[in-house]
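Next up: just one chain, as structure tokens, the form predicted alone.
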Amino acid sequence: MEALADFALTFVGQLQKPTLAFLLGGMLIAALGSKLVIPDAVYRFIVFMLLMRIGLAGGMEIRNAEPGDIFLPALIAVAVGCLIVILGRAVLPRLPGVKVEDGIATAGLFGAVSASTLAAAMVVLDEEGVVYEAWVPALYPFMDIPALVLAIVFAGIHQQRQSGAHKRVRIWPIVADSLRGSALSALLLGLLLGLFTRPESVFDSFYDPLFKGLLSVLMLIMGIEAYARLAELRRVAHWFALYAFVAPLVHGLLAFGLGTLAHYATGLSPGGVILLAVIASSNSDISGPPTLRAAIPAANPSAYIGSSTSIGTPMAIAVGIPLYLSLGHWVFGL
């Protein structure tokens, strides 16, 4: 009961913070019929800036970190990304009215990672004074790529069974295509620059000061997009809405449990455990949709993108972040 009360207080407190307030504000003005439109080019630039900042910080931290501290959390990130897709593949296609391709694409999107949710969680932890290793956000690709690859492999196997063909699914082109995606390219570029160069001056004077302001605009865009996608979600099976509501919390709790093991085994900070849970609860809003559209053309974007954007992302940000923060207080005594 004490943990529930702490979650309620944390949730109410987060409603007053810019991260969640801008997300809900975007949904509100969209519901009221506002004509506000933020150009796609602005959105893409903001995402690039946020991911570069995350990558630079992660690279600079990895440069000074012990490899042994990173190995187990990275392994957990890979395992969680794959487990999310396996669970979604097992559950979703068995629900009434859900096509196998739609279920697999949805599982892949929820196994991949949202840059906006990750950035929002970092700001919340900073505001709450919760310390985490700067390399933890760099676990993004360790969860994102395996989830997308596994979903595409599952879809390929299903399509082969349907057609009676036995063509081998090639893994490397899928990985290469994911790495070339705009989101992972920006994150990995920042990571490499932070690791092999000395970008501290430009990081401190440019990328870091702009981080929170740009994130607030991104949250506004996400809120508007989330409300717009609700109409798409109504046209497909309602099971997608239920999955999008429950899955982010289940996925995050799974990662929180495994992250807690890493905490006791390698000293991963409580903040790192919370951030790992948030990464797992998120669902891709940048790299995932175009990758899955191209690789699983038989899947209905209204199902997997609609459920992710309209319900999954708001759940991960509005409910997931306060929930894992409360668990951090309860488990680690933050």
Second form
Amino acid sequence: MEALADFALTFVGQLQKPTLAFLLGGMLIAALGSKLVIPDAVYRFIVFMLLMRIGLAGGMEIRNAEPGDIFLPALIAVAVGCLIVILGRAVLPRLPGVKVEDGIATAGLFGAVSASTLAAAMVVLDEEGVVYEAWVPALYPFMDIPALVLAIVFAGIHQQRQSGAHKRVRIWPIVADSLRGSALSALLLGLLLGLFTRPESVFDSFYDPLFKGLLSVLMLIMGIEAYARLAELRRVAHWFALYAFVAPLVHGLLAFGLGTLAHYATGLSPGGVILLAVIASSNSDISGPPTLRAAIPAANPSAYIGSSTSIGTPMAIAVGIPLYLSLGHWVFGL
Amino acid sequence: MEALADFALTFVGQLQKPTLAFLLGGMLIAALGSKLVIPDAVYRFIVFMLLMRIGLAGGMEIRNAEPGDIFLPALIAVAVGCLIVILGRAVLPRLPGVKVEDGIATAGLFGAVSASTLAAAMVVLDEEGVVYEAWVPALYPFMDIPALVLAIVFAGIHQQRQSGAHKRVRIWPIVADSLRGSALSALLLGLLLGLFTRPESVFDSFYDPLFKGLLSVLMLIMGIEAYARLAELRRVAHWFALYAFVAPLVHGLLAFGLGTLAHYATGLSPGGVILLAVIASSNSDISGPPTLRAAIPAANPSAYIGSSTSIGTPMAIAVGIPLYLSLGHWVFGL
Amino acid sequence: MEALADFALTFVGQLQKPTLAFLLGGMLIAALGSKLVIPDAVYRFIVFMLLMRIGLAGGMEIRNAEPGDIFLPALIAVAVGCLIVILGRAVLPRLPGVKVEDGIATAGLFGAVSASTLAAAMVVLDEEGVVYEAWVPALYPFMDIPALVLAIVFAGIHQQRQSGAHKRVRIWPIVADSLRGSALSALLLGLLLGLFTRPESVFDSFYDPLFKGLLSVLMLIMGIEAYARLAELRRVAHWFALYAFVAPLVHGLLAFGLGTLAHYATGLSPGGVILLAVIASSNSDISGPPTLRAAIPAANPSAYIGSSTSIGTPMAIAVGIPLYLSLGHWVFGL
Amino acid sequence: MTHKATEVTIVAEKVIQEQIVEIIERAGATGYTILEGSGKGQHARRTHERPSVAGDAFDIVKIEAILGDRAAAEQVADEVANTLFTHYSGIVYLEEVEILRRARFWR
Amino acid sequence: MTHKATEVTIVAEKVIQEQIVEIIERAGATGYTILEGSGKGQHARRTHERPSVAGDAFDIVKIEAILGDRAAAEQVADEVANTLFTHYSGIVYLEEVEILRRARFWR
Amino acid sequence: MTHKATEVTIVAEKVIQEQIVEIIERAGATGYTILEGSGKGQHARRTHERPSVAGDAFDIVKIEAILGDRAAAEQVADEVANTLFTHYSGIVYLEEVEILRRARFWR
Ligand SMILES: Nc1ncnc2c1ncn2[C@@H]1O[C@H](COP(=O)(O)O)[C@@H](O)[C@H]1O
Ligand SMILES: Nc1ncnc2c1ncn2[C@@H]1O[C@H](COP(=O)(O)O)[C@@H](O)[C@H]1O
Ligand SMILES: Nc1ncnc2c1ncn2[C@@H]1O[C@H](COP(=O)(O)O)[C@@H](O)[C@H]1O
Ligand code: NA
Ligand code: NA
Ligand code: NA
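Could the form predicted together with the partner chain be shown next, to go alongside the form predicted alone?
Zooming out: every chain and molecule, the one shown earlier first.
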């Protein structure tokens, strides 16, 4: 009860903060038919800037981190990524009107990770004064890649059963393809540069100070896109919308629980637990869809992109982040 | 006489300031055949940034403003927008070689408002230490929309007379279309966010500090475009050029006069009076032309875009702003 | 020996600095097949920002400079630009498998100047605390234009010999075309604005603070492009690769020597000598290739662009800059 | 095996893109493709590179629609020419093409 | 003097661009041209203006290849239609064109 | 009602765009359309997505002009092929199209 009241307060408080406000503002103006468009080149540059910032900070902090501290959270990330897809594979295709491939691809996308949601959570935590290990955001690929790979493997198995033909799904190309995508490339390059070089001067003068402002623009874009793609969602079974509402929170809570174990086992900070929950809660926007389109051609993109962009991402940001934050208050007495 | 000397001094002083210097620099390099181009994506992002900045500041200040203080200036904005169009409608089509539709569309564009001119004036006032109510720039739509609507109505009436057919001009779609344009959307969204949320952190770290620098780039673009479109202007009656020279100043003085009334009546600040004059003086670049092209197809875009971009905007920025500033010195003893 | 050790140390130290680290990082991720792309619009805007920054700083400083101080370094710049092309003209076409036109065009490109290399050197010097006259970077066109013009003249002469036809190469159009290119336009406009107006406010709040961060993004782009164009280089004679390895250092050392004369003759600062060496060492990326493509159509662009972008530029930045820096330590006791 | 079909191409100002698309859809086309470009005709030349200071309404778009039914394609061409090209810039033309998967182009 | 040749045009999702190009090259084409656009067909409409939040895989590309040999062009069209258009969006069609410099289009 | 006309299409490096346009205008065309793209031919492949580090001179443009007079179209094609394609990349080809508003294409 108290927790619920705290969540309500946190949620209303976040509504006032730029992150959520710009997201909802974007949805609002799109709903009102605004023609405001942030150019694609700007969008792509913002995503690069955010991921480079996250990578650099992570790399600079990993220098001083105990490898042992990272191991368990990384393992949890992998486990959660796989669990989400297994769960989705089990549930979605059972729902009436849901094609097996569509269900698998959607589960894969919800297991994968969104850079924008992650960056939003970082800014919220910073504003709330909640600290976290800078390497936690860098766990992103540990959840993202296993989720996408597993979904593609499930789709391959399904197709084999259908066609009888035996065609092995090769895993390494999928992993390599993910790592080479623009999002993970930027993150990992930032990580490397942070780890092995001294990027402090550009980090402090450029990547870090622009982070919050660029994120507000990105939130606006995500809000506009969320509304714009609702139309696509309308063309597929309603179960996708329901899944997109519920799944981010279930996934986040699952990760929050496992993260809490890591808190007690190896001292993962409360902020780290919250971020782990957000990573799980998020669903991939940039990198996931093209990977899935290429690897599971039989799946209808309207189903998985619609549910992810239109409902999943707003839920993860607008409801998920305040929820895990207030859970953090409650569980860790933040 | 003294006022003239003051204007001359102010003008020469402004020539040294980045705003005017970049505008004239852009015209110069374009005249010399430079191939320098600021990419369209960057241009559009800059405009977004400036309007969001203006909107946020306005919204944050309106929170504390007396609604009564805003009412009279808003009314003046509407009145000036309409007066400009009525004046243009009466004068332009009487000139030899000017087609009625071309005259009406041009009057509409000069009644409408330019975000770049407005932003330029704000930076000039800031540098001069002249304060103004942050909601004054947000009066933009109060002049912009009535002017465009009235021009389109005039064009509709004219066409009916020509063709005899009775076809009512529907006003609401024009208003809605204006509000949905990329410029007004950004401004109004910023206003809303400033009014109802707490965007201070991104305003102070991102939108505000980048304002002046981005404006210098925008001035460069406007200068380049001003020169580039002179060619278009050459293909239409010379009267358009003359109108574009004179009208911005006439409109600005008109608004300055009415604004001075508001100064004495409800305490509008001298800086606010100057900005009101600049808004009237400015002529729309981004949002006006497409609206007019769609709504008055019979008007030749070379006439209204050429006169506005090539002469009207440079006049409003280079002559208008220093003029109203030195008038402010003179009238209000700034 | 000591100098060599100092160079080795300087080089390793630079590897840790953002400038070199981002360049090599770009090459690395491109080699690993990353799909990360910085949008073209962002690239072009970054180049504009850097050159405007360089121009403004130069212009503001020339105000207070003795014209006499600038004369000798400018003369050296012209001389080095010509010498590089004469040298390349003499050597390259003699190598087996090298077409005369390809050799001339390549020599022209290596005589011309790269804005990104220049900006990189400025950031390195700033970080090392090595001061230089802000007008030295503005000597850029004094080396760039003569080199391109001379290469085009040589190509014209060669073609006349081949065809027998007598067709004079007109020099002014080439010079004008260079000056009008986007890179030199931005630099010269910045110079003018710095010289004749007071751009301090935007310089200090916008162009200067963003310089270092934007350069890191540009270095990333250059690294990615360097790798991407290796394929083109493979399709031409290996001698181009060898030239691209050796020439930047030879050119830089030549300019370092002549610059040292200017140091003793007219007091050019050690930092100025180093920058002069870097300018000579660099080879044009943005402006040179189109000029050469238009003026020497018979030359194969894969030869000159491949050797410049893939090897010449990385050599000038990664080896050249540390080399001249450690030479500066050694010669001037920095 | 291929089948005959008619491609109708319209090059016009972007400001009328939506109206052209409506005409195409009303004529029963199963789809269309839009390419952005620049061009020169009787009116001012527009280039795609310069920033769209006057908005993108004046950009040039090339819209192509393939219709299985020639009469429908002609109808599109006529309607665009008669209702839109009176005031707006543009050209329209037809070409015979050979399509695969014929059903794709009939509605 | 001009010669007959066949142009095969494919409008499709960018995600299969590389696969289409491979088919074209295997058929012996000496080159191809790619234009980026947007379009509407049986599937969701994509526009080129909005930011590519879901990646650019869903953009529409128009790929054109001119082949001196008509049979090769037909082979390209068939292969694209049969192997790629089962799951991915797209259309393919052929046109007769008149080329100059014939040797340019034979390998 | 439609009329016959000839479309001449040139795909080439952007560096010669102005020269091509001049040839087209000299031949009496009433307009032309330019689309930006990427492509592969005998020379290095250029893609439109990567930043234009070596300038945009190497981008690929597709230039189309419709001429009412077939001979004029052939002249454009010949002149481009003979004067520009000796050193620069590119292809040129002709197609017959059916235009509306015939006067639009005669000067
Ligand atoms: N003869 C032509 N050939 C090809 N494209 C043309 C031609 N005439 C006009 N266009 C295109 O149609 C657009 C509008 O033409 P206009 O209505 O003449 O201004 C131009 O910007 C060109 O892109
Ligand atoms: N009838 C048509 N005419 C022209 N282009 C089409 C047509 N049908 C489809 N297209 C193009 O092909 C793409 C894919 O079509 P679809 O597979 O129907 O979704 C669309 O986005 C259009 O760009
Ligand atoms: N067979 C072809 N079909 C379609 N486009 C081609 C063909 N050959 C060349 N091109 C285009 O023409 C450009 C220049 O060709 P090239 O001169 O062969 O390098 C290429 O980049 C392609 O865009
Ligand atoms: Na997830
Ligand atoms: Na106005
Ligand atoms: Na050089």
